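As structure tokens, one chain now follows by itself in the form predicted on its own.
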Amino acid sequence: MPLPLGQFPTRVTGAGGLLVKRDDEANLGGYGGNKVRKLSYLLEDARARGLHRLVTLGAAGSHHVLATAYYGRREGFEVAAVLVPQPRTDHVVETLRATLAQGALITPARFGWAGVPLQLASLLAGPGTSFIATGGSSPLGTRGYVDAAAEIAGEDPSEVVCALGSGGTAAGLAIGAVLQGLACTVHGVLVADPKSVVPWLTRRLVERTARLVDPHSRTLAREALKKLVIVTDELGRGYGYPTARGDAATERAAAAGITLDGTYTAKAYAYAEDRVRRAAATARPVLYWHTLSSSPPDAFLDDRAADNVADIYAPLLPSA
């Protein structure tokens, strides 16, 4: 069993003729978002094998990262990540800051992304440590969207859609709809590049996710790609860097008590906006999935949240 790490069944309100899954409340009171149901499996997992230590990694941003200091400070672990660049934001100094005051042990990749898998190997060699993969998104960290899909079973939507990084939450959803016998399909907003790889590791973590569910099923990954849609054409000049449309978006679901980020939510709203004009014939609703912690990165924030992080970390946060 996962650990209890949120508060589920998460709520279902409107906005602007969406339906949406306020996946942000996941644990009011403390962080949010779609790393809690991923988590969840991930360190029990970590407990259940004895380890004492996760290992993960991500943009210099990363709310995954974050979300892993936070509930694997809460739940004994230590936690070390490497980061990689991430266009700067006064958002994204927040995250890093807040990441720190969890007191993860931050590595700086050395040359992007091509010098992270020595630098993880070096962390990785320690006794007693997990490795965390990006975004959660491993078959077993996914396992927590697949569950997730049972709560939205009464909605009866069209289609869901969510943003689409490291791709847990689409692949898991897109199972977890089969196996609920829901009717939608699931719209994964691509926000991560490359374009010509991210569309194939998520359908690669469908497979892999559905052995992992039902290792004797022949048609549940099947069944599930043909539900899932990789939408490409909402990510703009790349990962981190904001949109007009994405913008726009924002500033309409402020009005509605929503909150997003340029880098994942904003992206994903603006499409699942433009959905519910094209689903109106099928009287059937959209259902945008927000992933997005409803507490701000700065509600973790201590004295041992460094004031010039932005100079610290100076290669990690080129400017936007």
Ligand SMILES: Cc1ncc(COP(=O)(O)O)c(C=O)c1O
Second form
Amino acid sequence: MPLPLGQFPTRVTGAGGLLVKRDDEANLGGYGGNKVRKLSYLLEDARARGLHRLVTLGAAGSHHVLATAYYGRREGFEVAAVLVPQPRTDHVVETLRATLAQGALITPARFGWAGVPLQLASLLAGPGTSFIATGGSSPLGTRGYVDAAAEIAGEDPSEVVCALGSGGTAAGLAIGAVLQGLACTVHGVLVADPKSVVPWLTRRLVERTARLVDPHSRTLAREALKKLVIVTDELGRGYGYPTARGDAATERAAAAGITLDGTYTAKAYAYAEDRVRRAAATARPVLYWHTLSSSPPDAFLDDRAADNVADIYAPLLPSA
Ligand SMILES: Cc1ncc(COP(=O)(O)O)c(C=O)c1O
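Switching forms now, from the form predicted on its own to the form predicted in complex with the ligand, please provide the structure.
Entire complex below, previous chain first.
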């Protein structure tokens, strides 16, 4: 049984052609967003195996690393992470400060992704350690989104749209949609590079997760892959670089009470709005799955955040 870290089911709001699945509210007053469902499985597994330390990785402003640090500490784990540089934005700076405020041991990846395996290996050598994949997107973490699809069984959208970074959200929803017999396709809006690798890894994640969910099925992975559409044209200059379309979508979403970020959700929301215009003729709504925490990172700051940030910022946050 996954640990009850959040409040589920989350609401579906919105009107007209665009529905919004509010995973931003997965933990009201705490840290929400799409990491909650994944970590519910991952932390339960670490606990069941008697481990007391979590080691993970991500970009400097990773919501996943913040969520792991937050829930890990809350559930009694030590947390360590290797962080890779990403372009500086206000949101990224706040997220990094909030991560440091959780007391996580942060190792900056000084040689980009190339040096990460070596730095991870030394962290993983510590006793009692559970490795948590980038974005929580191992097959086990992805199960959180396989389960989540059951929550939209009554909505009948033509398409579900979400941001696709490490792939677990889209992969899990595609599998869950098959298991629930939903008629929708699942559109993962690519926000991470390289463009030639991440879609491939995501499809592999579908296959690996389908095997975990139903080892005997010969069709689950194939059916889920048919449902999964990977959209590559919202990425812009690359991971972490805001786009003009995303910025404009952020303003429109704010007017509807939805807060977006430039790395993930702005790009997905911009695409969802376009799909609403195209789907108008089908009379079925588009469902945008909102994956950003509704509590902003600065809600998790305390005095500890102030000490080591200056040292850690400079190499991790080159200007955008
Ligand atoms: C706010 C937000 N939305 C979407 C995603 C992408 O989800 P996934 O990594 O499961 O593809 C992330 C991943 O870090 C995220 O932080």
